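In structure tokens, one chain follows: the form predicted alone.
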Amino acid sequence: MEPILQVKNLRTSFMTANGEVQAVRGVDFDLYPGEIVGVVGESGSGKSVMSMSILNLLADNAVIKDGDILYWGNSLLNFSKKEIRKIRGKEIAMVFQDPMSSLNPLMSIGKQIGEMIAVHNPELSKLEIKVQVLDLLKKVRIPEPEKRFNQLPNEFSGGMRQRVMIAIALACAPSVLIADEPTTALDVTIQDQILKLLRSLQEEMQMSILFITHDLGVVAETCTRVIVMYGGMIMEEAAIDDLFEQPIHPYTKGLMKSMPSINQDRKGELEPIPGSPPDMLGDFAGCPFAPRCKEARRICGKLLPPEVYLDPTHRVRCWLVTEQAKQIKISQDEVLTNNAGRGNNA
């Protein structure tokens, strides 16, 4: 089956005053046709700017250094200004993390659904527009779409605003749709019930999503397969089952013990990763995570892993699982302390 959406080597930086900030740092990976693929990460990571550079809604400041990104075969990196416009919103669409910020507080939800429509659909009369804009309000379970029609965003709750901004995404039935931390400020009831949305409107209309949080318990009841982020690369790619029942990078085995557990002692604590992001500014020596890494080697502070496949679905960058690591024998003194210098020391 023929990829819906390949992102190749992709390298995005923003230039500022302090120098040049590497947020996407070579990242490789497929989204197929009707299938919801999480990428998860810290706050950071470069989960956002990766998405942001899909649909070229980076930041002045912001270049592409490198890669491609290819929507069935051919290249958007290669698209003028007004192409990509066309592609925005009708064939790939996104639901943005915080909806009151995203929604025009002056203007009223009907309109600005239906400015989607009009822009990729010109031919179309007021009436029709308005008539397709009350159908989405249906599909996102908007009660009263005639009375909600033409009402103002303050007037709608955060989870009925996500719906909002849910039915704007899909006003032009895209093919692709990217959610960025689409349930970040809601509670778990509200979380749960746009969760289930997603996933039932994805049946219905047979989409690809691009599903990015922090949250594992979300990818773990939406997602088919994960993609696992750090310091702008990709650490660990693996089906949902497989990454749940057998994580391999170290930064992957943390981020799942400091999530809470169903089947955790009540009294047990969650375990946090000690320390803190990389610092994008710049170009670090070897692995991103060997800073904060417990199981860390030398050769981790000294070099970038390559990716190894453990299968044809499952990939890993980290010196543990390579040929190399399996052939030296290591001493206990060789694993680095956990403190500010490690991921330095040669």
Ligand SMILES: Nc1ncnc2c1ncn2[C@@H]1O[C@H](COP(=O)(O)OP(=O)(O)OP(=O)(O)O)[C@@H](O)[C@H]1O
Second form
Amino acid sequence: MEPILQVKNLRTSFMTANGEVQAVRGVDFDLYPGEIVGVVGESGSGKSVMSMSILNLLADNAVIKDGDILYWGNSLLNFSKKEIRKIRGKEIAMVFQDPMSSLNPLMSIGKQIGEMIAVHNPELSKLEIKVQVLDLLKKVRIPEPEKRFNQLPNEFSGGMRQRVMIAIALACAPSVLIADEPTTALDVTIQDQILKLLRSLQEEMQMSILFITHDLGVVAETCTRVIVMYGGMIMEEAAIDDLFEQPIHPYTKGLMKSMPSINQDRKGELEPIPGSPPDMLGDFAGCPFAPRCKEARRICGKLLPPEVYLDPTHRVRCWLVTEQAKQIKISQDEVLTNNAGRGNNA
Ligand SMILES: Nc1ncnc2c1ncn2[C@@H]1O[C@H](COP(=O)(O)OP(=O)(O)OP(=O)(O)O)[C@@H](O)[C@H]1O
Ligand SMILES: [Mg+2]
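Structure of the form predicted together with this ligand, please, following the form predicted alone?
Then the entire complex follows, led off by the chain already shown.
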């Protein structure tokens, strides 16, 4: 099967007064038709910058320094602004965390959803558009669509507003949906309903979904495959069951131990990962996680580990799994202790 979306060696930086913030540092992955892939990682790991790069929604100080983004084999980076606008919404759509900032507070939600349809289908009449909007409101399970059609965003609850955003994203039946923390701002029961909705819509419409979240518990419920990001890189990628049964990267293991959503039966034993994410300015000397890693060896702070495939669907970027590391025969006294003073990105 051919991938619908391919991200190849993507590097995205921001030019700032302090220097170059290298937010995405060589990310590679494929998204296949009909699958839901999760992207997890702590705040600042580059999840949003990576996904904004796909649709060219980056801030003005951003530069895509290297790599490519292919949609059905065609480079989106070679598309003109006009061509990208045609793709956006119609082929690839996005849902963000905060519906209030993306909705126009002064326009009825029926009209806002209708605008998305009208932009991509100028031949449709007003009535035809309204029929489609009502259909979409039903699809995202908003009760009493006729009545809701004319209401303003502030007449909707947070969860209902997120359903409106999903309706806008689905208005043109995109093949790919990028959902960037779509449930983070919602309370747990509403979050659950939105996740169920996304899953059933995915089945109904046969979309591919890139699901971005910092919560591994949400990934476990929603996705078939997971990408774990840290410091703008992919640290581990695996099928969902493999990742939960056999996490390899110390960062993945750390995330699992630190999350309430997947440790409900052992609440007292949550272990936050000590330390904080790396400074994204400049180059890293070694593995970006080394300063926080319990298992780090001397080499980890010095050289970036290569990516290793444990099997065709499970890859890890960690010295502990490489043949080289075994050959170096790291002795126990070389295991570095976790002291906060040791930075690896000087
Ligand atoms: N416009 C910008 N100018 C400079 N740096 C930026 C800009 N936008 C993002 N960054 C930096 O890029 C890095 C990656 O940010 P990104 O928003 O992708 O993280 P994230 O993984 O989505 O985090 P979160 O979970 O908080 O949403 C961060 O260090 C951030 O500070
Ligand atoms: Mg983000």
